[in-house]
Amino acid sequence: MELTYVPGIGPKRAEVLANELNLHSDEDLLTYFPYRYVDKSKIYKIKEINGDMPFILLRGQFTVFEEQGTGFKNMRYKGLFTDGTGIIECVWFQGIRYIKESVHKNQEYLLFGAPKYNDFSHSYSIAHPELESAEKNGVDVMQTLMGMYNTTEKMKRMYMNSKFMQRTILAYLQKNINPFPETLPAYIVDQMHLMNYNTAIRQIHFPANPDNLRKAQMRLKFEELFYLELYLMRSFKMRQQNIAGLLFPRIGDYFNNFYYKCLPFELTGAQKRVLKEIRADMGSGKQMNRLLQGDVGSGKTMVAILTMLMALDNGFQACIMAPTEILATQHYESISKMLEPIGVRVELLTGTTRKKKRDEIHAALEDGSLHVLVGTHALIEPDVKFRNLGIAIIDEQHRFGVEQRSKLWMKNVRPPHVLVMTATPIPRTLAMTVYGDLDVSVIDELPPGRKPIQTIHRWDQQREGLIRAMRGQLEQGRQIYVVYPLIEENQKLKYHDVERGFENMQAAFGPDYHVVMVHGKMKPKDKEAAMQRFVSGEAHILVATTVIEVGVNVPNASVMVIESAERFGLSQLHQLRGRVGRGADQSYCVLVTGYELSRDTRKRIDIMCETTDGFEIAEADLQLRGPGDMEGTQQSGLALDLHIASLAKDGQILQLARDCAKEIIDKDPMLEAQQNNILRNRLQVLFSKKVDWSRIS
């Protein structure tokens, strides 16, 4: 049923709910769950109020009302409420006319709100309390666990607050007394000891007691995560069964000559393990879709090179796609330099490649004389045609949407193998969902000789000592990054900006040392020139915004100073730190902050100083911020929007749901068994709005 026809909503409110909360139907309304619950089981006395109470329920009467202020913006309405043990002031700044007409003196009310202590008057007050006639309290769940619903400012201006959502859902549930149909097969409900769907959906909105609420949450969280895992696992199984992969049976001259004659260093055990996994995929006859996770500097590029050589040995071409021109150029320079001695032709294709060079590359791709193409989004343009593409490698894959990646599949009659790489470590719970239909490899070992980066926290006031330490590193011939969060000064936020930082660095170190600046608003040509001066060693200090987060490899840079570090998330701080520590020398990351830090920010800074393990950091980031804010997850997108489950907090339920889904798909991959009809139909409903990228990495 469309929301317009749900009692109490109508066309205007339905439009607001669609625009503000993306709610369109009665089912959407029922799955818009409370974000927290307030215990209304106890009525307090006014004399019992103290500063530790976030919300309280009182019973009493209004004795006085008074209008204060003049003009629409300054008007407020006050009422004094008493229960015989004391008096509390209530105040309204909006909806005053409604309160005047509907709330009266000397009538019994149940009042609910957040008490705030006023130091000046030494008394408590409640702004915009919720009110209910004490006589009606039997109907309106005033004395139980009450769900609080997220609403927007626009909704509140139309009096569509949490109370409105509660009343609308209650009216709908009271009208629809017939049980809602079950959404899981009986055997799963029994096996997992779950509450039935009808009871769960009613109890999640209006729980009779805490135990019922816990059971309803467990049921609905399990179901949400179960269908997500079932979808991913079925997609994975279908791809395995239906899509034949290119067969790479040979390891030949290209691979062997490079491995035994040109390899600049011994591979780590982790790199060897990952190469064996890739080799097994490519020799299986099935199409490879593998995610390669590895911390910054762990040697993913070397694995990518050896993987591409496997393709070349079997008569195929290879490509590697990077998110920025800087990173693509860097890949091209390092790969072409390493592969030139064994006769491999490597070319670079980006948005700025000139037409003459572009035409030359297109021709070489089609006649097969070009072995490896490195580039940006330019690789997926329709006029880029390979003779025989065997492996497509995508670096920093979270920067690309699935649709963009899918275009690489179209570059061969039979889809090429796909290896997606990321230096942003992905927590296990997130990898199981965002990348649930990919095989995952992890490089969890740094190359020999690398020293762990020392991370230090410094306050703004300790800048003099920091400048001295930076000068000491420069005197040893090292280079330094200084990163700022903002491009221009913002008085409101009071954070250092990159332009003022550039001036400060010039004042502190000029003319002895050369300082350059890079930020996103510069012309690409100027940005590239400044970056190249730093890469070549001509410039000693690079002052930048986070444009350098991905893709600059300067082994001589030993210090990363991050100004206003409190403005950055954990994953971003870790990525920035990874720009140093690429040589054999001891490297340092200095986090500079102001004194006023929130508890979460303090925790982030402490975690950064305690560990350099990207996976530990990613898990902590997921716990602190939730998956929606994590670098890259929004771009990648879950296959299903989560309404109640949390990837950060419900890891155990996710594992349970995953195990259950795997058992079912192993026995019945296409969900053809009669007992699984409900699963097949439900998947169709849940994922009907999604574009089916299940065959793509």
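Positions refer to the first chain, counted from 1. Superpose the two forms; the largest set of C-alphas matching within 1.5 Å is the rigid core. Bear in mind that the values here come from a model prediction, so they are computed numbers and not experimental data. What changes on going to the form predicted together with adenosine-5'-diphosphate (ADP):
- For residue 187, the Cα coordinates differ by 2 angstroms or more between the two forms after the core has been superposed.
- Annotation for residue 325: C-alpha shift under 2 angstroms between the two forms, rigid core superposed.
- Relative to the superposed rigid core, residue 598 undergoes a CA displacement smaller than 2 Å between the two forms.
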Second form
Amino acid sequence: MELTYVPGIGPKRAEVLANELNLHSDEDLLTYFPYRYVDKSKIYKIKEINGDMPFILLRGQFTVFEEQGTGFKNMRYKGLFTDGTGIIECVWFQGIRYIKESVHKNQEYLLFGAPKYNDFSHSYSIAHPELESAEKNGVDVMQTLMGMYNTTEKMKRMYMNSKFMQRTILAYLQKNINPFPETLPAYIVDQMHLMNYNTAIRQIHFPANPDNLRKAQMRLKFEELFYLELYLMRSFKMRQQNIAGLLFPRIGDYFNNFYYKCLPFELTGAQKRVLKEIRADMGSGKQMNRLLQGDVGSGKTMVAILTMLMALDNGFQACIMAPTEILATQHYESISKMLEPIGVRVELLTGTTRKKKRDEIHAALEDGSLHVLVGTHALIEPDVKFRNLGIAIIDEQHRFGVEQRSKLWMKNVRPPHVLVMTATPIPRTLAMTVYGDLDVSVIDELPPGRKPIQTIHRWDQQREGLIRAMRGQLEQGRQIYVVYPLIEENQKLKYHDVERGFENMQAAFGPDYHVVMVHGKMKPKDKEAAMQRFVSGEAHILVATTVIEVGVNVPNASVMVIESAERFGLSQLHQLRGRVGRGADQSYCVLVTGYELSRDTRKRIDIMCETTDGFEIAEADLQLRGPGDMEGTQQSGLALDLHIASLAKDGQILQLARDCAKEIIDKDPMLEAQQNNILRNRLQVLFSKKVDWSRIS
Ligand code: ADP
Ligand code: MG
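Now the other one: the form predicted together with adenosine-5'-diphosphate (ADP), given that the block above is the form predicted on its own.
Okay, now the whole complex, with that chain kicking things off.
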């Protein structure tokens, strides 16, 4: 049913609901779940407020309102709220006109919000509280747990607030007394001991008690994640069945000569295990589509090299694509040094490769005399044609999207095997969904002899001590990175900070040590030259913006100083820190911040100082930021529009849902069994709008 025909809505409000919340039908309305529940049985006193209360309910009156600031941007509206035990300040930055019109002095309100402590004034305040008149507390159902619905400013201006949503949904539920049909097969509901759909959908909006609410949430979260996993697994199965892969049965001279005669070190157990997984894929006749996850410095490059040799041994070519010119060049140098002695021809192709060289490379690719091509995205240009590409390796995946991966596929008549390597630790829960269509291998072990990096937090004001410590390291022959965040102002990137930092470093170390700078505004040639000086050891200090974030390998660099560390996200800090600790020396990471840190920033800094485990950090990052911000999710091609489940919090339910989906798909890949009719139809409804990435990712 269209929303406009739902009692209490009508055409005008239906339009607002469509535009603001993307709700179009009665079913959309029913699955617009409360984002939070207020325990109405507990009303706090203002004097009871202390530091660790997320959201609370208060009851009282406003005594004073005041408008501050001028101009659209700086305007704020303040009100003092009291319940007789104390006073708390409320503040609004937006929707001020609506608040002025609808909220009045000396009337009793129920106020709901998150108190925040202000160090400056030593008092609490609540920004944008939710308010409801205490007199006409009008839903005629006895409840202690009340659902709160997200609404927008525009909706609030039309009096379509949380209360309105609640009333409308209640009226709809009371009118439709027949049970809503089940959306999961009975055997799953039984097996998983789930609440039935009809009860769950009613209880999620109007829970009779906390236990029912928990069961309703469990049922609906499970269902949501289950269908997501079922969809991913079916796509995965279909791809496996439809696409024949190149068969690489042989391990031959290239591999053996290199492995037994040239390998500069013993592989770690994790590297060996991953190679076995890759070998099994490429020997199976299926097309490999594998994600290789390994923390920075875990030795992914060597796995890539050995994988390429397997292709070469079977008469195929290989390519490896890196996101930046610096990285591609570094790969080219180390790979050619290792492979040329065993007769493998390696070339480098980037945006700056000269025409003559490029023509030469094109020709050698087509006649097959070139075995391994290393490069940037220049590799996927249409005029780059291989004679027979067997494996495409993509390094540092999050810089490339699905679309680029698909272009690599087209480089051969039969799609080549694809290995995607990433150092961004992806929490298991996220990998399961975002990369649900890729097989995942993990290198979870660092090469031996690495000392864990020591991470230290320093305030801006402790700079003198920091400079002394840096000098100590330089005197021991070490090199140092100093990194600045890129600051965006009015859509322009500002380079003042890094430039000033460069001058400061020159002033502090100038005559004795060589300082270079790299940032995004410099010409590629100059950037390259500065970087090269640091890599060769000629320069001792590299002052840079985050361009060095990914992949650069300078084992002699043992100190990473991160300026304005509060401006970086956790995974970025971790990536940056991964630039040091690559040699045998004790390495340090120094996080420099100003004095005023928010609670979340404080947490980020603490986590960095406590652990170097990339997966632990990724989990923490997911908790702090939510999955929407995670690097990688945007490019996955999968819209993660979850209504109720959270990847950050519902890892266990996700695992259950995944196991359940896997069991079903293994038994009935096309969902043809009678008992799975519901599943097939439901997938159609839920995912018909989505692009079918499974064919190309
Ligand atoms: P990443 O996974 O970050 O790409 P690299 O492949 O650059 O890591 O490897 C980091 C460093 O560790 C390199 O200097 C590499 O030569 C070295 N390395 C890799 N594997 C081993 C190993 N098994 N034993 C010792 N050193 C290794
Ligand atoms: Mg690497």
